[in-house]
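The data below hold one chain only, encoded as structure tokens and taken in the form predicted on its own.
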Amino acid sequence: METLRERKKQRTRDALLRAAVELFTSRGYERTTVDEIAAAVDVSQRTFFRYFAGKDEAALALVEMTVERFVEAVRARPPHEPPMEALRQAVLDGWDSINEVVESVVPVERYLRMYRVIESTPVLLAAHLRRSVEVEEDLARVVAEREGLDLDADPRPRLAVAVFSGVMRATERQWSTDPDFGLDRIRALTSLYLDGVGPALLGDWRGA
């Protein structure tokens, strides 16, 4: 059972991620400096670093917080799924759950904000393409595991994360552009995305 003492350090921890990530989207990530954060929660730097090792952690923080949760549904997919199967109900029914992790801290449509300013700077990009990097290893990790095969040895599981994850992207960045800012949006591009992954790969595009 989680103690005051915990729930108050989440409390602060929330609250130094809400205003970093509303000092982030609305001066930009270069001019918005660690003392500012702390002081928009009445903190000390000291606290700050407490909690984040600098201020790119806490850029990241949110998309870091629901590749975890990403992770741990494919993780606990029914045995029976094939691969790719397995990732597109994991993202499909996990949206709900990363939703409620994204809104304890920021409505939805701030996520989306510091989407697109990890985007566009480049530090920022750079970290989250390597933590990307790391996530896939993650999952094809958990993939070779569910399917009982030995990851060094066989190429699929991580030929099919990176499929994967080379559509989610896209997806992504599409959601993040788009005036619709709903749940109901991103299932239904994840959706499309996936399903024209057999034709995108296997398809002839000259003759459709």
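Residue numbers count along the first chain shown, from 1. Bear in mind that the values here come from a model prediction, so they are computed numbers and not experimental data. What changes on going to the form predicted together with the DNA:
- In the two-body rigid motion between the two forms, the C-alpha atoms of Arg116 and Arg187 are best fitted by different superpositions.
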The other form holds:
2 protein chains.
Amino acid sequence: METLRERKKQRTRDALLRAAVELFTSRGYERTTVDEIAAAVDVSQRTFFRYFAGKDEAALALVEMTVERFVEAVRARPPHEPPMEALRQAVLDGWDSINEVVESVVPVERYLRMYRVIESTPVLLAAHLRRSVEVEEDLARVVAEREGLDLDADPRPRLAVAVFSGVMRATERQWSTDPDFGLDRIRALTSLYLDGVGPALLGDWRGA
Amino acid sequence: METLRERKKQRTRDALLRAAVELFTSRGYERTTVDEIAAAVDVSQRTFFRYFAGKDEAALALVEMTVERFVEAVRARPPHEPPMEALRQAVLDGWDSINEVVESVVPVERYLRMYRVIESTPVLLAAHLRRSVEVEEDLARVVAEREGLDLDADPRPRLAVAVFSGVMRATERQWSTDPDFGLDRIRALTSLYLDGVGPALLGDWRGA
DNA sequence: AGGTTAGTGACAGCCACTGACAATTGACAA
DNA sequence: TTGTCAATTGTCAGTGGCTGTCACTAACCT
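Moving from the form predicted on its own to the form predicted together with the DNA:
Below is the entire complex, every chain and molecule, led by the chain shown above.
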């Protein structure tokens, strides 16, 4: 059982996160001040910065939860799976179980709306991409370990991850401007784009 | 012939850019204030912001010059070349002619040092990655046009560009931590990584 | 030469963020 | 319980990036 202090902290953090997401998705990121978020939870601005290193961290916190879960999922894939297959399955499974990860803080729908705010807000997109670089490094390590390779000697783990991440980014970007909001659409796009990599790398595009 | 006013403006901008790069590469980006840059050129802080939308823009301005040139180079590649080949040649040619693009502002060596500052400064890396997203969109358009395809109907242009950009990012990242500073090293890594994409995508990595 | 326009400096102000210190509140033992 | 310690929070003051405004000067144009 958790101590009262810890529960209180958790509640404050959740409240701040909820308020932030609420404001970001309605009013927009830039047009929301940290003071407003703090005021909505009735804490001081200083307290906000004790829970989040910056305004952007609050905006990315939800996605961060799912990203961490994704990396774990890759690590947990059966070792005999080829790298790209393991990555693919981990993402798709991630979208299937997104609700379980997020529902304790916000409903899935709000998560998706926040995702679109990130994608359409330059500073947030930038922060998101920067974080992705770190994730890629983690993934490369996982892949190298799965295949029993030395990350510094063999470029393939990093390359596979780079290609995969590039495709995922293209998918996110496409989805974020798609009129169809739903999870099914993301799943479909993910599969479609991953299947498209092979054909796209072929020299001759006339045969499709 | 340019007007005096325009020449003066150009000189002010160049001076600001030079001072900024000088300070960023020596003192570091975060530890350099806009006031210091402005003071080094003896203009007001306000004037700095009339030339650069933000401190980061001054830090990315050099790379921006080469990026624009790169996109043009892709556009100018012979139409019969497959997309990935055109992209590859354009990058490699870009590194060959980097000096011509940059020398009017700073020596190449300083350009390369600035590149490393970007790569190692979180906020700059973030801004750089965000800009790359826009570049990818431009490239996708160029590729689609070259191949006579509709960008909204066929995912292959975006995919090819996404894969290419992913690999380029991995290359940059690798180079930025390499003890070898030189241009040759970048060229070698670029070729190596591009050649590695095929093998990395294969299911079975045991055969190499 | 004289009116017009572009570029600049000075100033005031917003907002994100940080350090320091004091006040409060929960944890835990006597 | 109660007193002590430690964690959490609020307050305050300050820095740095960035913007709007306005008056002033220098370049342009006829």
